[in-house]
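Only one chain is given next, in structure tokens, and it is the form predicted on its own.
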Amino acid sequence: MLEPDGLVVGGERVPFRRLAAAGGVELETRLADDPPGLRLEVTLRNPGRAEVVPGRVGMVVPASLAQVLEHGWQSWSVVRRCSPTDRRPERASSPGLVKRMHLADPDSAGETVNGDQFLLWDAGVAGFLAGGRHLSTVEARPDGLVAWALLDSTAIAPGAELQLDPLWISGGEPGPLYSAYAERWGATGQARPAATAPTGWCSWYHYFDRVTPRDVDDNTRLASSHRLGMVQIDDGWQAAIGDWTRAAPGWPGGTAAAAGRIRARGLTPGLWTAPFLVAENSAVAGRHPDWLVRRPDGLPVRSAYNPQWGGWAHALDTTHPGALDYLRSTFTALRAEGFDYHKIDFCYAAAAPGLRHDGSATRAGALRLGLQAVRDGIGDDAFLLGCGCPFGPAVGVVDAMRVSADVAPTWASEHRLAGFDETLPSLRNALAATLLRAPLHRRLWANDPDCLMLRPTQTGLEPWQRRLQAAVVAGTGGFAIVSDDLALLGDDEWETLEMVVSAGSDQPLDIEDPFADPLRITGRSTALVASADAGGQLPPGGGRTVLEASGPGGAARLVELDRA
């Protein structure tokens, strides 16, 4: 059985024991059987007369790692199978914003191979079972792993103590352990895995930031005549990033009028926001500069850049009481307008490194406060989808989570991002991450593989690629949100959507062997066979059945790959 043999605090390593001291703190450990593994709990105490800032605490576990699943902390971050030595040193020279966006520990970029929150390898798993106290990452090393609790600048006062999130460690077959770990993570974090995911339409991948009320109305009419129950207005409706109660010019009556027209057709109104970003040109930034996360030099932290937003957007300080009141009142108002479905994007911004109103808060704690303020505003019965969101702090607050990079109407991206190519929008990247994160579905939340694009024109996707996406969406949860101009869909496309909805595997999923190729992802009544090799084709071979659903009526093929 795998067991820890060391503890690291402040760069000082000591042998693992029930009571230890390192880095100016005392550590008490509790190691308990939790078959098929062990559950480790660690408490830090400050016995001195001055406060101590541990920075990070590591738990060292000897192990033999041949292959690992590397993944960053949030929805779009890299997910890939690799060796523990494939560090991608080019990441070290990436812009600071890129590293902060994709890694829980930006300083590790190009230096180590990590699994943020948990590390799965060919013979085991080690992962933290909660994420509200602190961020975490598990570093792969030639002789084993180090599970790091990232405490940021949190200080422990004299005589005080700090409890770390529990860690679960187990050796064995990686497929069953992936599911077992996700099950424990969800239970410990009081996950919300049971909310019914709607089938609907989203404006983004056809209209992007140029969406108009007429576009929404035209597609609402078509959605209401087919098997779609929700209409989500995406980016482009707002006056400015951060000013979520003011619509842009060209939206008469604002979002309330649009929601009313959607509801009049019998559909659920949905809305996109990025609640933890504040654009430089927003009213919020001008009126409340004290609500922004700051750098040591006093300037606001930059967390996103988009020319369509007017340039830079800053991080909202979600530890500031005024900012939290703003979030709660904003989302209470949007819910009152009729929006029962909310997609909140770029959530990593709330966990940006920087100086906050509450200097004792970890980045995870700050994000959790912001997420909870949104949930308080929309109410417990509204549907909340996180995107660009660190996973750990979101468990127990969101109903669904994007688990991949953005899709795109192209198979592969034409761009490059040193060491982070898997994060770029493309259908290939989105499918690979969706497959490799399948066991999180209905254990932590409903997995969102991003939008379906079925349109046969105005796209760079070939027919087999569109059918493949439909099969993967069905086989990994059936979270089906179409993002085409619905007027472009013909009988074949509507039939494909109907099959996705009917055959969707909306149940906990397992990967038989996460390091096999192709992968076999199974639910209680489905089996999906596909490759997660982003450098190849998904799946190889022509005419191969992609999804099989077996039940009382026997086996049914959903999609076959046909490149002829």
Ligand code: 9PG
Second form
Amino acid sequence: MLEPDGLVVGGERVPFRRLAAAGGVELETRLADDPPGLRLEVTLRNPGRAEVVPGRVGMVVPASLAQVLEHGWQSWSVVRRCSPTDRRPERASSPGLVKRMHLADPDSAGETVNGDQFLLWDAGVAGFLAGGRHLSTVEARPDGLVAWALLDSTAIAPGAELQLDPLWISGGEPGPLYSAYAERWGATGQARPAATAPTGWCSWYHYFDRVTPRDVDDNTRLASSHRLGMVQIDDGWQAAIGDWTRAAPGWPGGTAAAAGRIRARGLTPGLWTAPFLVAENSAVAGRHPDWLVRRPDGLPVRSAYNPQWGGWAHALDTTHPGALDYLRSTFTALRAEGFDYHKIDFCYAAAAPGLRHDGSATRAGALRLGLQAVRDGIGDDAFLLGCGCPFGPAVGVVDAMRVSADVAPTWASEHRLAGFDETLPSLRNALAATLLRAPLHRRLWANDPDCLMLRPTQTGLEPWQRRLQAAVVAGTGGFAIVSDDLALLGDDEWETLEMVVSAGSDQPLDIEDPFADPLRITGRSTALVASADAGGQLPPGGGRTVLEASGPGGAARLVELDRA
Ligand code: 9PG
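What about the form predicted together with the named molecule, after the form predicted on its own?
Next comes the full complex, and the chain you just saw is listed first.
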């Protein structure tokens, strides 16, 4: 049986007890049986006369770890199977922006192997069951793990208490435990796993930032004649990052007119925004410099860099009442224009390390406030997709979550990002993360594997790679949004899309053994056998084959199971 044997606060380690003291706080721990594992609740109390800033609280659990699942806190972060000693030291010298983007604890870059929120290893799982109070990361060591609650600069006043999000630990087979953990996480976090995901079209992976109203109209017409349900305009429509009520000059009539034209053809209008980013050149940044998260030296925190946006973008301080009002009214207005589907991107910015209006808020708490303001604005019945979003604080607010790096019309990326290559846009990177995060589907939300690209021309993808993507999307939940110039699709491609939609296994999914290759992912009526790492041979399997593809870089087979 796995059990904690130590507690760490403020760098001080003490033995695990029901009542303990370390780092200037008293700790009360409660261990409860939650078969097949244990649930641990911890309350911190400040017994002194001055406030205490605990920083982080660690729960030490001895265990023998051979292989672990490293994964970062947000959609695009690295997801990979590795040894607990494979810490990629080159990450330590990555730009601060890259570390802050991909890791809950940027200081751990190159130092330790972590599973943010939860760690799955070859013989167990340890994970926090909610993520609204604080961010968390589970550090892997060959002889055990430390589950860290990251309390940032939150202070505990004299006599006050602070409760940590509960932790669940269990030894056993990693496949079933992954599902069991996700199940508990979703239940504790009051997940919204049931909203019907639309089939649809997205502008990004064909038109990128050069999308025009004409492109949207042309594709809306084709989407409607092929009975897709939704048309989502991606990055490129806005006047500036941060000014979400102003469209760029090429969009006469703005978002209202665009939504109206989509609606007129009977489709649901969808819109991309990055609500917690504020570009240097935006009107909001000029008018409300007090709405930005700041560094200790007073400069605004840099949260993204994109030449297409005019350079740097800062982070919105979502603990500022003015910024929260702005978010709510902006999203109320967009909903009123007809946008029932919202892809909110670069959400990690709201959880940037830094100084905020409410100095007592954790980074998770700040992001949660921002997400809730968006939800309040669009209303409970609009569809909300998180992207570039830390998972923990989003459970219970979003209907769907991007679970991978960006796809691209190329199999592998020609770029390098030392220590973080898996985060670069490429079909292979996106598929690998999508496969390994399958058990989150319909337990926390609907998993978004990013857009299908089926076009046979104007693509760097070979036929087997496009078929492989179709099989993986169908077998990991069937969230089917196409991102092609639809005029390029022929009968074969439309038929493939039809297959993805009809065979799509939109049920909670299990991975038989997350450390095996190929992976076998089963839903109620389908089984997907797939590998995005190496080409090759798939073991023979029962069931009726629906989609199959293989090539030098990967292979997948989707079968329909006969389960009466
Ligand atoms: C629009 C795109 C698409 C896409 C999103 C997101 O610099 N970066 O690290 C970086 C990461 C991801 C990214 C763009 C830039 O893509 O995932 O679907 O909406 O934004 O800009």
